[in-house]
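The chain below stands alone and is given as structure tokens, in the form predicted on its own.
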Amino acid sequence: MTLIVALDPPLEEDPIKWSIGIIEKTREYVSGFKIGLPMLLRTGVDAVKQLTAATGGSSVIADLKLADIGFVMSLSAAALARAGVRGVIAHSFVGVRDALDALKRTCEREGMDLILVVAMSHRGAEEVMTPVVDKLLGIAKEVAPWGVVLPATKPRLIQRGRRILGEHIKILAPGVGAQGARPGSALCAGADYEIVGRAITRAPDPADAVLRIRKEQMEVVKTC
């Protein structure tokens, strides 16, 4: 399966019965979800132990987006594994030396997958990262993350990624749906997951919405 989905529950929902409803409906047709800092801001880290069981095996990826020292990012992927989170994203413009080293060893010794942000889809992406994408992707190359995030709606650099760091390293697709990236399309640029978070739990059948999407994605890489 080539679809996770973001879980980030509106403000005036209770957050973990909200994606337990939505992991429920969705969870045997998608590879996994990703929560954000919002909701752990709103339920602490021991809440989010329901999540991960409430998924069945799937994986839950955070999406904290760390940016700090190794000895900083560490504990917060080891806090995180604790509560059964399987993946940690990480910005990669840290760098290495004492930072992303220590941290990929942390996630290694806890068994998480550590994903590195390499580009965002927002505007403002154009103004510091998009110009220096390839100094990026350089820096995960050389700490050969699991997996990168590049934007679906930018699927130039999707192929830019897939060339520069092979086939082993995932590519993780987020923007499409709610910001304008049509379903399959960062799979044809390369990606092996996209990333859909309104698309679908703002949808009034959240399982409906999944299958609708996987098959469009289907119907979208027959063409490519």
The other form holds:
Amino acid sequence: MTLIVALDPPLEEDPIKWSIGIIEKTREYVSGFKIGLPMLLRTGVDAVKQLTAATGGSSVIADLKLADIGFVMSLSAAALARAGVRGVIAHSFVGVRDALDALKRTCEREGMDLILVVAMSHRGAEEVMTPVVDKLLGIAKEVAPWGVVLPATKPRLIQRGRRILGEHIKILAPGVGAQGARPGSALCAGADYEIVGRAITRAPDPADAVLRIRKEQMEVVKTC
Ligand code: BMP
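Can you swap the form predicted on its own for the form predicted in complex with 6-hydroxyuridine-5'-phosphate?
Next comes the full complex, and the chain you just saw is listed first.
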């Protein structure tokens, strides 16, 4: 399956109840779920165990976009691993030595997937990140994480990432739906998963939204 649901709960909802509701409606049709700071700040890491238990085997990725020295990033990753979180997202721009090298060792020790942000979906990413994308891809290649984040809104960056990183590193692409990219377009460019948040979680019927997005992914992939 090629879909990951981004769970970013509305402030007026109970974040855990709201997330479990979405997880139960969609888990059989998706590869996993992504949680981030808006959730973790409100629930703390222990409550995340309820989410990882509710997924029934699909994975939960913690999108903290870590960007610190290796020692500190490792503390965050290890705390998440102990709550049953399967993967953690860090920024690639912090570099390898004393940073991502240490985080990678921690992830290996904790049995966790490391995912590095190489480029981003929003327009401001053109100011600093996109101009140095080859450098960031070089860091990702050296670290050899389980996966990288490349934006669905900029398919040429996904194509470039696939060419430079080869076939073994997974590409996760956010930006489908609310940010404008069409379901399936990032898969056509070389991504393994599309990350979709609001187009699913804010839909009146999230299960129906997932099914429609999957159908569109399949139709688009047939034409690429
Ligand atoms: P939505 O489909 O509602 O736009 O959500 C996209 C999700 O992907 C959000 O959780 C956001 O943090 C994440 N994301 C993104 O939108 N762009 C990036 O470049 C990197 C991300 O992690």
